[in-house]
Structures are given as C-alpha cells and as structure tokens.
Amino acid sequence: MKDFFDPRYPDISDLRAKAQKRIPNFAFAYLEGGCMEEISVARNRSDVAAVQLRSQLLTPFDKSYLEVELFGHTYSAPFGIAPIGLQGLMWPKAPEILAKSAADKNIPYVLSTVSSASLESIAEISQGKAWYQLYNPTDNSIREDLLNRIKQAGYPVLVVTVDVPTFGFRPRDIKNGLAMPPNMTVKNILQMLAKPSWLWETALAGKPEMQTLKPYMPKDMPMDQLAAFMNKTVMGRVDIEGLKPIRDMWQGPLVIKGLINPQDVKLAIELGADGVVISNHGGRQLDAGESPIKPLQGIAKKYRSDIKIFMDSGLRSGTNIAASLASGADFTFLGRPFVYGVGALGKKGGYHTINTLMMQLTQIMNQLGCSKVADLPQYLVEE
C-alpha cells in the first residue's frame, strides 16, 4: 500500500476530475471555491507556474535526495499535507485516511481544529507524527483545555493560523448554505443521492460533525447559529499579544500560518515562532491579496537564517513545489491536491497523492542537477 501509484492519475488534475465525479456537487465547491470573485485562486496558481527553474548539466551529479530535516525529525520529502477544515464532509474517513498516509508515508499531517476527526484519534492515528493546527480561541478556557489535549496527545508542533480574523465571504458555499453535517435541503439531498459511493461511505462513517471542538459547542446547536459560534468562539483575530499566551503555553516548535507581510514576520521571530508558512489560505478569504510566492523570495532572503519558512497556496505538482523550494522557502505544504486524491481513490488516494508528487519532483531535481533541497534556490530565473 505505501508504494501504491495508479498509472490511470499521473497528474493532480486527473485526481481533480475524478474526485469531482465522486464527490457531491456542494462538497466540492466549499473545496473548490475561493473568496467572491475567486480571483486569488487563479492568481496562486498562475504566479507559482510563471517560475522558471534553470538546469546545470556538465557539472557531476549522482542523483537527488528528498529529505528534509524539520524541528529534530528528518522527512522524507520536502511537502506536508495542509491543513484543510471539513474533510470529511468532502470524503468520509479523509483526515483518517490522510494521517494514516503521510505517518507511512514519512511526512507531516497537519489536522485542522475544524476537523471531522478527532484530534485524539488522529494522534493515535499517525502515532504521535501529525502536527496541530489552532484557530485561537476567543475563550480563554477552551484555549487553554485545547492546548493541554494537543500536549497530552503528544502533537509535537503547533500551528497558529492567523489569517482568518473573519469568515471569507464565499459565494458558492452562500449560495450552497454549506453546514456540518450538510443541510439536508432537496437540493443537496439530490446531489447526495447522485454520488452513490460517497453516500455509501457516509454512511458507514456516520455523520461528519467537528469532532475536536464538539466538547465546546452547546448541546442541539441549530445548524443555522454554526458560523456566528465559530466567528465568536473559536475564529477570533489573532494579533501579537494573541500570540504571547500561546508561546508562553506551548514549549514546543510553534508555526505561525497565515503570513505574507514582511513585517509580520519580522514580529513573529521576535515573539520566539519557530516557523512561519506563507500563505493566502489557498485564496480563500482576501480576493485582491497577493500570491505568496512574490513575497516569498523577499522574505526568504532577508530571513531564512533566523526561522523556518513554509509555503503553501496555489501548489498542485512537483513543479509547484520545486518552484517554492527555488524561491526560498524551507518546506511546503498541499492542501486541495491530497483531497481530490482521497476522493478519487479512497483509502489508497493519500499514498498515491503523496507517491505521484514524490515522483515527479524526484524527476524535476535529476533534470535540473539538484542533489539536495536546500539546493534548489540556486537553479531559480530570478526576474
């Protein structure tokens, strides 16, 4: 199983569009869509594919190496699976699926706090390997319960997003009245009733509900109150002094996600972060913002020597993440591509999301020359 690759979905895209035929109508576009006129979206993908790579072919070279050292662990690859929140509202069982994937697979799940699974169960999952992602909690006690089951379940890095002071505005999820568990309007019963194998797998899962959180969420809450809770509760801004009771709590690696000012991370090496990721949130709450991979190579020059820097948004094959690693950053992260693999695939779609990305960048550094990944800035056109 860790080993599998299906020669039918060489390419992220032929995972996308089988997913999508798999997949119910409104569960793919909450994945899909982007903040109103989803103009980020396009614009992470199009900046990320204009990098141009430069090969070195006289110069000696055996062969290339993957693995990348992070906070005391070696990976086995320089990408991580990203956070992505209602997974298994998409495909049941996915977080599981996916932890159980990147643990065999040798490389970091980073679970959501809006998870369909629990952040238990996805510690015993990946055996103690998955990373933590928190929404900080407005509520001082829900923060500080969740950070003492984050240590207790033995996560060994957080991950702070910060760039969700407020809910996106989305027009298909608006137009979808997206909920967890899913409205069970005639509409969108129709699009279940149209994907019988997720329907299937639903229903051996049980409902998709999020599993972390619901200790803290009241009792028979309708569905209709669901956003103004996690707006209030658990999606608070999150500043600097934000930040500092979380430092000061978690002794462990912190990440702060979410970042694509230079200033701010200038103040997060301040505070003591450990690593920053630089990120848009996949286009998915600022339409006019910048795509991260501008300011990545700024960034990674002026700051690479004093913390790490990640990346994710807009990445959707080895190409895309030769292209980050060239720019600058230290790792990088995936989101939307490990999905449409689940989706595709089942439980066999995280290793060969994980196996087809492995191939090609292995392909992408043997052309360019690239032994390590800490070499490929060396290869990049710069403008």
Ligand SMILES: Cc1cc2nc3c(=O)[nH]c(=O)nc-3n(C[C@H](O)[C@H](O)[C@H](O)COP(=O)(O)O)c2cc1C
Given for the second form:
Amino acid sequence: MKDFFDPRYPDISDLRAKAQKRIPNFAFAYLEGGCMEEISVARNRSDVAAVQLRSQLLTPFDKSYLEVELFGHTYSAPFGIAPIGLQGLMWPKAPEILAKSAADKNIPYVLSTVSSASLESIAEISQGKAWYQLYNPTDNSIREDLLNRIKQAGYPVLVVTVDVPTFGFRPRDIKNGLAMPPNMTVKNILQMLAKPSWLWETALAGKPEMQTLKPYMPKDMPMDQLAAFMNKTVMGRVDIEGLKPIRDMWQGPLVIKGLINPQDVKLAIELGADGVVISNHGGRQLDAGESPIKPLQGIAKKYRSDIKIFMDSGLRSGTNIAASLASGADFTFLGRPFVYGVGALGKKGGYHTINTLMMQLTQIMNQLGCSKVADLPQYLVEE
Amino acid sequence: MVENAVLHSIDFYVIGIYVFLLLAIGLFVSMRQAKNASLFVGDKSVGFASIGMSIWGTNIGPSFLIASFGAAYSSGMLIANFEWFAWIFLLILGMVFTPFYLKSNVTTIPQIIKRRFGDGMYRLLSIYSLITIVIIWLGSGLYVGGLLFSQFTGWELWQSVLLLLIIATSFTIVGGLAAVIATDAFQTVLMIVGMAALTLIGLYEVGGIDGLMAKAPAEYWRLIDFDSESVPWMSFVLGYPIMGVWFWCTDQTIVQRVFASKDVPTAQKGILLAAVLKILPPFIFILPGIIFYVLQPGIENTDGAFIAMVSEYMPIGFRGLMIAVLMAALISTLDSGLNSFSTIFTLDIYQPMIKKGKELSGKEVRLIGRIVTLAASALAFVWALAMEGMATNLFEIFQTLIAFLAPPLTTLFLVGLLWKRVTTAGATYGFVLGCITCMTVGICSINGQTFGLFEQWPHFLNLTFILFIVTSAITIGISLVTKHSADEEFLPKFKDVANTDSSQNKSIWRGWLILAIVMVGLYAGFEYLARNAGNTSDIPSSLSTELSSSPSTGSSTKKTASHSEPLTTNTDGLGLPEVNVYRGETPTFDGFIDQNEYQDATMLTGIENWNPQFSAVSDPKDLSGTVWIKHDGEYLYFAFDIVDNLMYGVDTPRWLPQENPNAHELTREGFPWFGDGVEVLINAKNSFSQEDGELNKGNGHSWQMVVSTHKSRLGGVGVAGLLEGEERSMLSAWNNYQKWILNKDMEAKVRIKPDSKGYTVEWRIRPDPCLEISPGEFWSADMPVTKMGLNLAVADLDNENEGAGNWGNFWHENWWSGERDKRTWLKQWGTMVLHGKTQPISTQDI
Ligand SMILES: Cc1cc2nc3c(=O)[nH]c(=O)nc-3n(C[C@H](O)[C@H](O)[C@H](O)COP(=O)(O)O)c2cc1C
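If the structure you just shared is the form predicted alone, then what does the corresponding form predicted in complex with this ligand look like?
Every component of the complex follows; first up is the chain already shown.
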C-alpha cells in the first residue's frame, strides 16, 4: 500500500479530473475556489511555471537524496501536506487518510483547526508526526485549552496562520451556501446524489463536523450562527501582539504561515518564530496578491540563515517543488493536490500522490545533476 | 388541505411519480396478458424473480414496518429474529409444500384440504381463510397505512384510506394476480431503495459506522437473549415455527404466488429469492430504528418513532420517497389480500355453494372475481375506519394476532397432511375446537384477563406453542378413535412429487445451503458484536481496515473532554434569577397595557441591565422597559412595555444583515428575532439531561417563541405578532410552533406606541399544549406550586451599521438569565415558580 502508484494518474491534473467526477460540486468548488475573480489562483500557477532550471551534466554525480532535516527530524521528502479545512466534506475521512499516508511516508501532515477530525485522533494516527495549524483564538480560555490539548497530544510543531483576517469572499461558496455539515437544499441533494461513491462513503463515515472545535461550540448550534461564532472565537485577526502570548505558551518550534511581505518576515524573526510559510493561502484571500514564488527569492537571500523558510500556493508537480526549492525555500507544502488524490483514489490516494511527487522530483534532480535538496538554488536560472 | 410544512412540493412530485409508475405498470401488464388469462393465477407464466419479490413485498406491510422500527428503537436487534428465521419456513414451503401444491393442480389452499378431508372441512376452511384475509391483510394494513398517510398530508383518515384503496383496487380489478405480482416487484425495489436511503442518512447523522458502534448500547446487537422480555429465546424457538408454517406455507395470500408459477423449479427459485431478500429487513427496517434510538432516545410512544425520524432527518424529496415507501408497503399487501379474497370467494364459495358446483365460464369467473374484489375493497374500507375507534395499541395487537390464528391451521397441515392416520372427524374437531380455544385465549390474553387463575398470561410465543400442542392432541386423539370417512383421499407421497434428482433441483438445494451458511454467519457476527461493541476496531467496515488503529476512540476522546472542562462548566455559581407568578384578573387581551391591568401581576424591571448578548445598553431611552407575568387559570400572560427610541422598519428603512439575505422572510431560513421584538422561552418540564449545551425541544416540554414588531406568522411581513423561534431548524419544532400559532394556543397582540418610541405586547399561552410538565400532563392552576425554566429576551435593532460585526446586526439583545452565548441552554435559564392561587398580601404591603 505504501508504495501504491496508479499509472492511470501520473499527473496531478489527472487526479484532479477524476476527483471532480467523484466529489459533489459544492464541495469541489470550495476546494478549488479562490477569492473573487480568482486572479491570484491563476497567477500562482503562471509564476511558478515561469521559473527555469538549468542542468549541469558533466560534473560527477551519484544519485539524488530527497531527505531534509527540519527541527531535529529528518523527513523523507522536501514537501508536506498543507492544512486544509473541512477536508472531511470533500472526501469522508480525508484527514485520517492523509495523516496516515504522510506518517507512513515520513512527511509532515499539517492538521487544520477547522478540520473534520479531532486533533487527538490525528495525533494518534500520525504516530506523533503531524503538525498542528492554529488560527488565532480570540477567546483566551479557548486558546489556552487548545494549546494544552496540542501539547498533550504531542504535536511537535505549531503553525499559526495569519493570513485570514477576513473571511475570503469566494463567490462560488456564497452561491452554494457552503456549510459543514452541508445544507440539505434541493440543489445540494441533487449534487450529492450525482456522486454515489461519495454518498456511500459519507454515510459510512458519518456527518462531517469540526471535531477539534466541537467542545467549544454550543451543541446543535444553528448553521446561521456558526460563522459568527467562529469569527468571534477561533478565527480572529492576529497581529504581532497577538502572536506574543502564543509564543510564550508554546515552547516548541513555531511556524508563522501566510506571510509574503519581507517586513512581516522580519517581525516574525524578532518574535522568535522558528519558521515562516511564504504563502497567499492558495489565492483564496487576496485576489490582487502577488504569488509567493516572486518575493520568495528575495526573502530567502536575506533571511535564510535566520529562520526556516517554507513556501506553498500553486505547486502541482515535482517540477514546481524543485522550482520553489531552487528559489530558496527550505521546504514546501501543497494543499489541493492531496485532496485531489484522496477524492480520486480514496484510501490509496494519499500514498499515490506522495509517491507521484517523489518520483517526479527525483527525476528532476537526477536530470539537473543535483544530489541534495539544499543545493537546488545552484540550478536556478536567475532573471 | 391544510398548509403543509412537512412536505415540500418536490415531495409531492416524488409521490406523484411513484403513483404514476405504479398505475402504468399495473395497467401495462393487464393489457398485455392474454384475454382469457385467469384473474387468480395469471396465465401461469410469471418468472421466478417476480414471484420472489412479490412474496417479499406482500409480506412487508405498513404495520410491520412501523412495529419493527419501534421494536428496534426500544430493544434493538431482537425483533430481527422474526425476519432471519423466515428462510427456514420458506425452505419448507419451497421444497416440501410446493411440489404437493403444484402437482395437485389446485388454485386455493382450501382445495387441497378438500381433496384430503372432503367437503365439510373445505367449507370451514374457505370461511376461515376469508376471515383471516380481512383481518390480517386488508383491515390492519389499510388502517395503519391510512393513518400514516394522513399524518403526513394532513388529510382526513377516510380520505387517505379511500385514495389508497382506489389505487390498489384499480389494477387488481383490471389485471388480477398478474398485475399484482408485477407491481409488487416494482414496489419491493422501491421499498428496498427507500429504506436503504433512510438507513444511510441515519448512519450519516449518527457519525457513521464508528459513531453507531460507539454510541449504540451493546445489548442492542444481541439476537439471542434467553432473558429478554420482548423476545425470550426459548419461547421464540418454540412458538415461531407454529406461526411460520401457517404464515409462509399455508396462507393463501403468500402461497397464491406459488400457484401462479409455471412449474415447480420456477416456484422454488422464486421462494429461494424471497428467502434471500429476507436477509435485508434487519439492515434496512430495524437498523434505522436502532440508529434513531441513538440519535434521539427518550421517545415513549415508539409507534411514532418512524415518522419522527423521517420528518426530522430526511431531507427534501426524501420525505416524499418515504411516503411512497409506506404506500408501497401498504399497496403491495393490500392488492394481494384483495386478490386472494376474490380468489377464494369465487372459487370456493360462489362456485361450489351458490352455483352448486356448476362449471363457470372464464368470462363469468372474471366478472364475479371483479365484483368480489370491489366488494372486498368496500369491506376493507369499512373495517379500516371501524378500527379508528378501537384499541389504541393496535400495532402490538396485530403482531400477536397471528399467534392465535396460526395453531389450528398449522396443526391441520402438519399433522393432517403429513400423517395418514388422521381422520376427517379428527381434523374437523381438532380444527373447530382449536379455533374456539385459540380465540378465547387470544381475546383473554390480549385484554390481560386472567380470572385470578394465574398472575399473568405467558408470552404469546409460548401460548402459540401450547395452543398447537392442544390442537394437535385433539386431532390425534379423535383420529385414533374414529375411522377414515368415504370422501377422504390420500395425497401422493412426497418422493413421488418431488423429482429429487434433477440437476435443477440440485442447484436449488445448493442455493439453500449457501443461504443457511450466510444466516449462521450473520448470527455469529451479531453475537460477536454484542460481546465486543463499543470497540470500533472490530467493526467490519470498509473503512476501518486501514484506519482501525484509529480515530476518536478510547483514551484520546476522554482526554479531550477533561481538557475542555474548565470552559464549559462553572455555571453553578451564576446565580440564576427566579420569579414567582400568581393568579390574577383576566386582562383585556388587546395589546394595550392599561393602568391597573397588571397590578396583580409580578413585575420584572431593568431590561436595560439584563445580560447583553451584544453591546450593552448605555442609555435607557435606547432600550428599557418592564415585564409583567400572571395567569388567570386559563392562560399564562406575559405583558411587555418596551421603551425603544428607534424602531426597525418603523423609523428606519428595512435593511437586511449581510449574513442572511433571507432574514426578513417567514420561512425557516428567515430570522424570527430579526427586528425589534421580545422572546419567551419556557422549560415546562423543568429538567435537562445534559449538563451543558442542551437546547430546548421545540415542544410542550421546552420551547422558544418570538414576538416581532414587524412580521408575524399570521399577519405576514409588516404586521407585528408571533413567530416560530428555535429550534426551528428542527422540523418537529417548526411544525409544533406553527400549529400553536395557527390553533391560537399561543397568541400575541402588539401595539406600537403612538410616538413610536416603543411598543407594548400582550402574550397569552394556553397550558395545554404549551406547558407540558410531563408527557401528556399539562400545567393547570389546581396543581401544587410548580417550577419551570424561564428565560426572556428583548432585542433592539437600529441602524445597519450599529450592529455591524454580529450575525444579525443587533444593536442590543438583553437576556433575563444566562451567560452570553449560552443563554439558550436549558441549564442557563432562570426559574418561574407558578402558584395556582393569587398572591398572598404580605404584612409589609399593608
Ligand atoms: C480548501 C482549502 C482550505 C484551506 N484551509 C486552510 C486552513 O484551514 N488553514 C490554513 O492555514 N490554510 C488553509 N488553506 C490554505 C492551504 O494551507 C495552502 O496554503 C494552500 O492550499 C496552498 O495552495 P495550493 O492549494 O495551491 O497548494 C486552505 C486551502 C484550501 C484550498
């Protein structure tokens, strides 16, 4: 199972096409959608595609190693699974499936605060390897309780996402009246009925709910109040002052996710953060935003020695991962591709996607003549 | 038709499509069959699949559906034994009785008896068969089905019964058995699909297989329970076979499908299919009952459990599907009953007794058959309506009825047909005395009449066994002292009719063998579950194999709970308010609060200082006021005098909050509390089962209703008045609330003050049905002092920007009791102490 690879889907776009056939439209639209006109979603792709690498063939070369060391642990590949909320809506048990495949393949899986799985169960499934992504809980008691639970469950790394000061204005979700669990409108019911495998698995897995946050929600909270509740309690705007108490309470490695401005990276270093994820949240928050691959080079040159630099948004292949690493990232994350994988192939989807990306990346590094991930910047064609 | 909140127009389309398909199939088959085909056995060309599905569909009627769902709700899988033992008797029907039946070339069960025991027995049995058909197949199902249909649609019972009868009778009259069998097959598929959908949606709601296993009581999986009160195992093993032989092997309605088959192997394959399908009911009729118990325990009248689950958990469209399923269950039973009634009457009563045995022409048979079908249908109509006035626990009675109908006939067939020594006299006396004994015992035990002879009647399963022994003893005893009469004839030997060595026969036996292994496996599997449930890793689920190591079990969940404790407790020290309420003069119910009108009521002031859910009130001009509470023995009254300097929709233009563009609507998506208004929340039961987070039930036990100044259920948008509050997201609550408003069980009158700087509300509540202190018991003034949970809220909406940031753009919403965000939890409400008497005048007042 661990080495599962289905030759019918050698590219992420193949998985995407298959997943779209198996996931109800409203859920797939949530996964795909960006903010407003979805310009930044497109820009993420085109900017990554523009990065060029140059191979070096005549120097002696043995083989490529994908391993990367981060915060005292050596991971088997330089990419991880980015936090994605409401995964269970897109495919039942997706967080469990992905956490397990990531752990088995020894790459990090980052659990979202608004996941359908509880943080305790994911800690168990991932054998303590998963990371935890936190939104800023404005309610002090919730913040404290959550941090205690995260520690207790043994998460090694805490990721705090700061690029969601507003609810992204996503036209498709607004049209669909997206909710978790899904609203039983006629339209949604028809969409679900059109996807029998999703329907069957969902029935067996049960209604998707935000398991981690459930203890803090009043029972049976009507859907129309939930968004307001979330805004008020667990997803508030966070600035550097808001990060300080978290830094004080969390002694382990702390990663700030969602930065793109070098100024913010500097503040994060001053805060004492251990890593930053250069990201525009997959184009879901600021439609006029730059794609992170652009500022990445500058940020990496300046701060790589002070802090671990991660990057996500728009990566869809081994080539893209190599481009990002060559542009100076220490490590990368991918969001949607793994959900495509699970949507397309169910339980095996996690393994398949990880294996595909590893095979692609290995081919590129071999082709470049690059033996270590950290050497990739040497192969970048600078503009 | 009354305004219908349970059913959406899509539901009606679904029902309409079902009825259309049903009639289309029925009529198509009728047209296609040969002109001279028999109404009673078709043209003997029915395929095995139709036979199997028709047996299954005929067997499952609405009372079975409701009763087994209810039994599963109250005690789990035990009731499944009645399903999972049926295959043994289908095996006997197929492999023992069918060859006899088909080789004897008869069309009715009484005709078999005629061959063996002569005319006397024949007449007895014909009449007995007609009576049982009316009781078991026509009346009960029709009454129950009609009742359910009425509950959904709001029609009168007679209208529902009539409609269902017309549908069932139409194609039965035109097409006879062939149409019945074809439509049964369609309806069987529909029932399986519909019930599977209910099961899957239930599973979804309960948290999937893992959730069900974790939450369902382990003993609910037990199939074999020696100490059970509902299905004690030993009694079941003794009693069920008596009922099983009668029902599956000798009842005309089931067996008529066998008579209609082309040959023995076709019939046998059909019966085998029915037996295989019998695996399903526990999974799709009983499992959802267990699931619903987990979702919503505490329903006392389990007969209502099915309806409750459908109306609360089935989404739009699926409710219509479930009604179609109920209709299918009924119609597939009813049409079969009508047809067999007509068969027996025409062939066994009309021809031999009225026509004195003269041959009837095919045309004549069809004519008489149709007239009788119509007559039977009229009889069923009368009988179903007559039942309305009879006993209340009908479902239970129908279940036990078979126990008392079965023994005489089972004896007659088992002893009489299989043993040559039985004489006509023995069979007749055994049958007649058996019927009399069974009827007497049946009536007495159903009424619980013991004449002081013993403490209580044994379980009906024991009784049926004892009655069988008694009847057999009479039959055998009398046979031994009498001689065979002249018109007796011996039926062929078994080995002469069953061609045991054909290859077809072998493959059918192989089918039975596989089925037997599956059934044993099922019993073993459930026994294992009953011993190990609660342990998710043992569940045979497609998902658990990989993930069994696994989520949300055991220690980790407990850890979570204890962690979050500090957040959710600590309400005890809150100091919840309490108010005494007394009897007073009846006020003029007009919305105006006159001087002295409420001087004998209890007054609550300081609304501006109540607990703010949103921003606090800084200026009493903005929001303040007084509430009075009293009762006059007939109604409980709340009067509000609210000061509010800016009235939404009166002083301001109407605007809508960003979060809900439908906020102003009167639908379930609309916000009742949107706008200026007041809310009353009462927990008449004054209890809650959960420490925290429990919300009201939306019925007489606990509820929340809203009076808005700018819209109302009765007046529409723009007219102040009562609205349905939470949990209106729960369909049952929404329906209850709406009913209360429409029935004027709760009324409110609102007056905007002339200077539009506030408003007054008079609100009266009828204790029955709104203050239900325990199931079926409503508060009244002659009760001792009674405590109820109470909460009150006053909302103030001003300009759109002032409430920015909260989901309803509220400026203020102040609550009499409870912490912010938790004020709708039952535990957070204050207490209303209701006194039947007027307020005692304390010495201080004088
Ligand atoms: C459906 C969806 C949900 C997301 N939910 C979260 C979340 O809960 N927390 C978070 O930090 N990031 C979230 N993200 C952002 C991802 O972590 C990541 O930044 C982004 O998906 C990367 O872009 P990519 O999908 O193009 O690889 C979400 C992204 C998507 C597509």
